[in-house]
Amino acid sequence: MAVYQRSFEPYAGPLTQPAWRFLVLVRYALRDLFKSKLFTVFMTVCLIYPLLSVFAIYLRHNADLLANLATAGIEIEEWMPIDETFFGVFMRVQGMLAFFLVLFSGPRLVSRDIANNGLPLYLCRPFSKTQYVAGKLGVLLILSSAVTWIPGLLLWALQTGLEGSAWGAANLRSAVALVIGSWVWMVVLGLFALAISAWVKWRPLAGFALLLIFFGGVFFARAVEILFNTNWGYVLDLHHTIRRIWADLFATPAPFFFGRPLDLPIWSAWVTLALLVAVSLYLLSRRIRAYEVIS
């Protein structure tokens, strides 16, 4: 058929309204990673430790049980409390299990769109920078919430179920720092994952790249400290600052590092964090656009 007997119309069907177009990218690249198998597992192993936390919920208030082991004389109560230590083991269990969950599918999130020029192809559409970063932001947090505050909710709620309503007021602390701890980490997780895969096009790289920067600052904290006698290099550990951030919410002891609690300044912790995002957002609008100048 000859160019000028050909006709062409514009779409004419229903739109998605501008604020939600994002989902559109959340849709399309939780079906790729569901894809894998391998994936698929590692969704399903994160879910295990939930799982005996409802098994020990329900252990703990089973009236049997509990008949049998005080006629043993095992004070179940002392043996295993539900309480915000119970959670804050509950957190640092499912964030790390979250931040792999991310290292396993952050790094190809941007680093394929930058590698096979296919940002040209979202940006000149009605679609922004802004709902770029959003929809690939929103895979992780989805991915992450279903390991970390979702499940630890649910086992609040049973808790306070089986326990009372008074146990849930005197125990909302650990409600709130599930909440809390859970989207501070996948928020400052999520972004520095898309800023190592906006500048680290090779994938292998981008991961170990978060692997060391998780694991690596502890190094050279402990570097800083030898050298110079201060415990203020521990600020630059990833893995640290969190946790440090966790007991505070939780009302916890201080993580312990080389056998001894390390109690920085809360501040500290939030002040890193905070930068943290900053510099990430700024790596992604250098490196989000539509065009590439080359020089």
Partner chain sequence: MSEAAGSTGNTLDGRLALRQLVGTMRLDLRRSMLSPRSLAVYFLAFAPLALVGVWALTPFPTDEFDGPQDGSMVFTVLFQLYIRVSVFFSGLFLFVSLYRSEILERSLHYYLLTPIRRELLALGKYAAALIAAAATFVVGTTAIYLTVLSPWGTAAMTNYLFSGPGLANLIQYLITVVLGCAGYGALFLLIGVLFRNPVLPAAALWVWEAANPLLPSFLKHLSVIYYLQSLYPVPLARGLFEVVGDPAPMWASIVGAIVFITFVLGVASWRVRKMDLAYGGE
Second form
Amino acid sequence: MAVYQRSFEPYAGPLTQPAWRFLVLVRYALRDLFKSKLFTVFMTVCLIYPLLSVFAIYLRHNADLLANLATAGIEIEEWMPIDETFFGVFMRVQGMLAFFLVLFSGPRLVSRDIANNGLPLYLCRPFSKTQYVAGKLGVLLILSSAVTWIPGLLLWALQTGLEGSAWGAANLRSAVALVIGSWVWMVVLGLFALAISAWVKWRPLAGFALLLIFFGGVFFARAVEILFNTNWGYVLDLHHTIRRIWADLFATPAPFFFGRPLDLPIWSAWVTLALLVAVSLYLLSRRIRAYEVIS
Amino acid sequence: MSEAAGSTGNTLDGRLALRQLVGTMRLDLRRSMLSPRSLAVYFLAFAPLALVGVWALTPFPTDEFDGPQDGSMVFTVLFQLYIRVSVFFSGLFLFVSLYRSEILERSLHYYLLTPIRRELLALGKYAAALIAAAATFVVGTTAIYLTVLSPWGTAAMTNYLFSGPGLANLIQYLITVVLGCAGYGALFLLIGVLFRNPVLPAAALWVWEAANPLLPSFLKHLSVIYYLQSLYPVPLARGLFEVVGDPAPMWASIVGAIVFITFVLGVASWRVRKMDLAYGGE
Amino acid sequence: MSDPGIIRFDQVSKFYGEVLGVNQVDLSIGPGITGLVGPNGSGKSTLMNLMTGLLQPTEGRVTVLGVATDRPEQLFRMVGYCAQYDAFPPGLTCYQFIYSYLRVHGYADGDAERLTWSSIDRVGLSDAGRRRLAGFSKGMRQRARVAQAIAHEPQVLVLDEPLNGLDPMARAEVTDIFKEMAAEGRFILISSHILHEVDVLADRVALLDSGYVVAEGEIDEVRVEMEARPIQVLVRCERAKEVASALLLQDHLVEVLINDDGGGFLARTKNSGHFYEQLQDIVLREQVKVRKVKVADSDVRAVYQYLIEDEGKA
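Got the form predicted on its own; could you also share the form predicted together with its partner chain?
What follows is the whole complex; the chain from before opens it.
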């Protein structure tokens, strides 16, 4: 009987803990994204509004300026209040920018792996479907966080520092709303973008599909309004839905449309988003698999 | 030796060109009507029908409507949305990817290795996608129109169609929807061959078309929706989604559309002729 | 100047941005089978794509039997190209695939059908003609692509790695087809990164490396140069200096380079058989533990490096 000397030596070094393994995908995806100059420029543009907000808060607390403005008869407290409306507007502006960030970066995340039969390479290793989705979603969450709740909370902290802790306590709701509102938007947007990316191979088409679904809903809602004389069509207008939730979180008036408020019950907005998340997870579970299907 | 093999001269044999055009359309029609993205087109074309179907089956206060002529008014507003969303995005899905989808599938070279002028190839691909889109939207528009008229009963509907303006209006809507497919299709074909990533130009076009009511009068003339609206048989009520302005004469809309489409196809063909085929990482 | 009797590359260069595809290629190809050989990335496919108008040269001019490559309507009456891309339009059967593109050529229904079946028969896919391409094995897909390239009976046939994925039987069959077509006076250009593969097929060969044509001519001339060249063997073992010293007593050894770590050496020998015998004797005699013996230049790139060096020395 032939006896073979065992010369193979398996890798015996340290391994990344399973709980953090998804971050490998995040790291490489972010590095890939920031290779694009256009993306880097857009990311920078996304931080302009927070910088302007910092400037506004600074002006609001500049004693010399306030004195000069008071001399000129301008009461800046009335003209530019730092309150729930200020943070609500911040949320809306940065939320939309987060949408465009996801539009830019989301469609390529899964489609590229599927188009190049790359999924088996990930999933034939000790790396689960959940970890894969977490890794891809992590990319979008990090990018969106960088333009939504993180600068928002910094602004809130700055204002609290300058105005005093009493202001912070009175406006705690804005801070909580910033965090919850951002995370809801980021998770919904991220999962849906990944689901689209998993089903639409060509990146631009995936981008168009995202645009259509987020901004085309208003046309559907309008058709329902014309035919049935009801506002209920707007529950499928995702842009309106998220604005309705933000308005509720920040305790600001319901969003206006065609010059009138659309006061649909808040639960309907939450149900819409919950359904969208469920559909996205289902679509992802169908498509993320460790084998290639030849039809 | 067969006829095609013998045609190697400089002058383009008309019959040969026609056969090549039909051959291209034959191949591309299958792609435009049976590919996964055609499902999106069918959804966009027929989802409004489901909505209108529910409306037609739901009892509504008849005192608000006098009869099928009022249904026709409802249709006009819906038709505007149909053009702006369904036709626009269907054109985008079908025409932007005429070349790009084949580059993604790495199958475009089979076309480019045939003895067909690339101008003719562009025309054939465009015509196939146009036939697919136009057929879908002609059926969709007709079905929605008839469904909107249906609540007043078959007799009233027949009377409105054949003794009133109903049929003439329907034909005019069908011409509009076909021209919409042709106009947006030509623009999206051009965007597809000029830009590697057409998202930004297509989004810009959408914003431009949507912002049409807000534009000064002379800029209104530079949009597809302006000419399409000029073809509506029933004038639109003024509103945020509706184009306001002096409508162009019908003949000008049709001739303008044809000239515009020819020009755009010419530019697209020139671009395709100069195109290097490189299947990079899309 | 364009010659109606040959395929001509006239000072052709192609750059992809700043990346070189091919550079200043001056090449004339006559009837018969010509092999285009080079390692991956050497510019074979670029040259073929330039010849078929899929790419436009940055500089220079390509003509095929007197026709410029930017005239597809004339060029592809004469040229068939089996490209390297293993992809097909979705949803088609083998028959539909070939037939549909013949219709784009402009053939009428009857002619297209006859030519389709003729080419399918020729590559031995008659039984699978009505099956969908998506269900084909790699070898069958390759044959389907060859069938599509020859369906319109082209005078010039360009084949990019046409034997990839074929089993030995299919290789023999497809090779016979190319030989038959060459015997009819057609121009056949075949690319491969395996020199031996082209050796049994081609009358002439052009060797490419890093975008340059480094050698061209009759295959026998190139083969003579190949046989004379020494091969490199990498040995990883204990007491490498002692083993290398013992080997250096042999005539066939051209040079020996000891690794920096002292754990092995690289030997260049003109007689590999003798080298291995001597190495075995030394190892057994001296009780040396050998970890690895590897031929370091079995890939074709080494051949080109050798050719380039040789030309440089000359």
